[in-house]
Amino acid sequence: METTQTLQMRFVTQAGTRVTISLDNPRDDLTEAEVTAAMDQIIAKNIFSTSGGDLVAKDSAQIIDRTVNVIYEA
């Protein structure tokens, strides 16, 4: 059994689209303050280029948790 986690930063575009962005293995103590701080300083650096513009605006983010359970492997 195999369980990974992987922050999502869920970011509005100027076209009012939504884009994800995800880091694989966050650190455990990660908090809120300093995930929304590194998403204002996503948006201020302007280094993403999407099809929907520039990012404007943080939508979300989350912590996914995934486990995998092989059955079979050859």
Contents of the next structure:
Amino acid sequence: METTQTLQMRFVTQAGTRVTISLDNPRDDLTEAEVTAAMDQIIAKNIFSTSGGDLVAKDSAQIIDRTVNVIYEA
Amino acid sequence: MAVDATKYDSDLVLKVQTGTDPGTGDPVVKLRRYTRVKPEATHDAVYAVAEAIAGLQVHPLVEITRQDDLRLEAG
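Requested next: the structure of the form predicted in complex with the partner chain (the form predicted alone having been shown above).
Shown next: the complete complex, the earlier chain at its head.
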């Protein structure tokens, strides 16, 4: 059994759609302030293009736990 | 014949060390690729975002790289 964690940062685009930027292996001591500061930085620097235009606001952030149980392996 | 190169796409690639090879002791480096970076984004801005993202994850950052794709056209 193997567990992996992914931090998903969701943003709102100019067109009002949601875009997620993901990050594998987030630190387990992350604070809300650290994550929102990084998201603010991503919005401020405006380096990513999306089909909905620029990222303009934060939507949410969550950590997804994924557990893999191998049933069969040749 | 002069050929013009135009940037049309850019990726941000973070190199992180996820461990060390138990046999050789060499660092194991994995790539974290972020696509759809604007070609016109400044290096300063890309670097700042790379540091912000890298600071959230558990593995130490080895190197920040940027890959620009250029389209060549004969003028």
